[in-house]
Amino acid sequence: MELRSLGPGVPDVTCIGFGGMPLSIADRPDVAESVRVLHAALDAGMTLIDSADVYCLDDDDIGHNERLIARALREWSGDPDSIVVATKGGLIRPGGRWESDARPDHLRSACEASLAALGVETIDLYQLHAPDSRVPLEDSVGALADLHVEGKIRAAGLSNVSVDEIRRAAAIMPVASVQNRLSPFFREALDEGVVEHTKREGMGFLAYSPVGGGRLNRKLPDHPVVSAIARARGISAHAVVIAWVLGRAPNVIVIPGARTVAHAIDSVVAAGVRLTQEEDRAIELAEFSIA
């Protein structure tokens, strides 16, 4: 599978990655049939897993997601230290809602919690989850910062951030990547500038939700354009759409989340296509309806 550059001080990563929010959330798997789900993933390839400690069901569920990511590593017949994890902070889960807090202090003792359920002494790469109307983006970057410079973390992402917030939190640390939503539905990444900054600025760029996410990704088998090429090149709707995210830039690394096996390994199929000019500009020009 294709290296792409998660940005400086990580490791290079294959351009799709595993998204581990579904196997932690409502209607997740059970520990067993979740650690299938990575290891298929890791077996078919991938070689970066993204989590968050708040991937879970509330608040007294925190570093579910972690802590399974950990397992599935330690009883993975492959080389666990060839793989890259991924985590945030600067959310929370009182009652099951999703609610922020990043505040330097809570940051840190996340982070520390983060390193106990990872079972690390070093996170590869830890993402401020988003940033805090309550609290100075300068201040939860700097609470970064100093993990990074403590050695907790080797590299330091953010995500669901503008153009603005990353040039303000580059001006205090290097900032490796930058995760936000993209897809067909939810182009705002593209359009906003955020993929061309960060392909400019050396940074890698996580697509999250590449296929819609939810109740969305459910209409791609239907879509007019994307079911046609599908049927054109004998693969899944989600794999044409995923191939699509993955050609927006060179930088842009997909993490598509999965319950499923086959969901897992049928995502890696959209690594090697590669869509004609005319297949990309159909899809780009389509009607992708949230509605």
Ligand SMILES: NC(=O)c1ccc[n+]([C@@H]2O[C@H](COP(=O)([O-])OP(=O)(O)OC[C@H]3O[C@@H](n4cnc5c(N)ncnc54)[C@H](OP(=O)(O)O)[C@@H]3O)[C@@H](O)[C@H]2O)c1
Given for the second form:
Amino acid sequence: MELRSLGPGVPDVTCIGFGGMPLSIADRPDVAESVRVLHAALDAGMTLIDSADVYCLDDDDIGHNERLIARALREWSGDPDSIVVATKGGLIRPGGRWESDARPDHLRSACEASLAALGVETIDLYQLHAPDSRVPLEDSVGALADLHVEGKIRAAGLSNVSVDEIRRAAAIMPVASVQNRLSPFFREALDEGVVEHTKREGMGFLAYSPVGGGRLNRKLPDHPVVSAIARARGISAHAVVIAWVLGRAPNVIVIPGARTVAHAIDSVVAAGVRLTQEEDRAIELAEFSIA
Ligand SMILES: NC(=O)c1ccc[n+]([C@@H]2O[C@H](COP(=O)([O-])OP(=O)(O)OC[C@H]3O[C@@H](n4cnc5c(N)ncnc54)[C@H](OP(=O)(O)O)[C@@H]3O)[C@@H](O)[C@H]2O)c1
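Since we've got the form predicted on its own here, give me the form predicted together with this ligand too.
Whole complex next, starting from this chain.
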């Protein structure tokens, strides 16, 4: 599979990585099945897994996804050192809700907990999950800079940020990557210049929810433009959309999630698909309703 740069300080990774979230939130498969899904993704060639401490049910379950990944890597027949695991801190899950806590003290304790859950001494890529409106961004990023100096994280990334926030963070420490939402349904990362900025600055851009997320992805097989391309090429509608997202810029890396072996393997098909200009343009111009 094609390798792309995840940014300075991190090994190159396959252009399609595995998004761990659906294996640990509501309606998750059991652990044995989740390990099979992760092994299928790795066996299909993916070298990146994206996680977060808050991919879990609630605050009593923090680290579920990281522990799952650690177990899957331990039990995998391949070389765990060839896999980059990216995780995040800066959110909490009280009562199962998603809330921000990007205070420096919280980021430090969250990072320590992620190190333990992943069973590693250094986290490959540690991402600020989202800026916290109650905490100056500079303070949150300063905490990541300290963790970097102490060798607890190899590289730092940002998530859910604007170009201005990327600039402010990059003034404090090297920013390897940015992870924002990008799919045909949601194109603000393109419209607001984040993808372009990361490309110019040599950062990786991790496209999250690339097929629209847990609900909207189910509309893809019925989408007139996407399904026509899928039929003509003999591939799934999801693979068509992942190929479209990958085509937005050479620094884009997609991280589709999956709860099944079949879905995880299917997404990899997209790495071998080059859409024609006409196909690309047809998707660009098509309407993708989020209703
Ligand atoms: N930084 C952030 O704030 C943030 C936010 C959201 C997500 N993320 C990251 O991005 C990853 C992906 O986002 P997401 O899980 O929200 O949405 P997504 O990848 O757009 O879609 C998720 C769902 O689409 C289905 N799917 C994916 N590929 C498929 C295929 N080839 N064929 C058929 N169905 C397919 C899967 O359904 P099944 O479950 O039925 O297999 C999966 O659960 C997450 O896992 C997480 O790592 C980050």
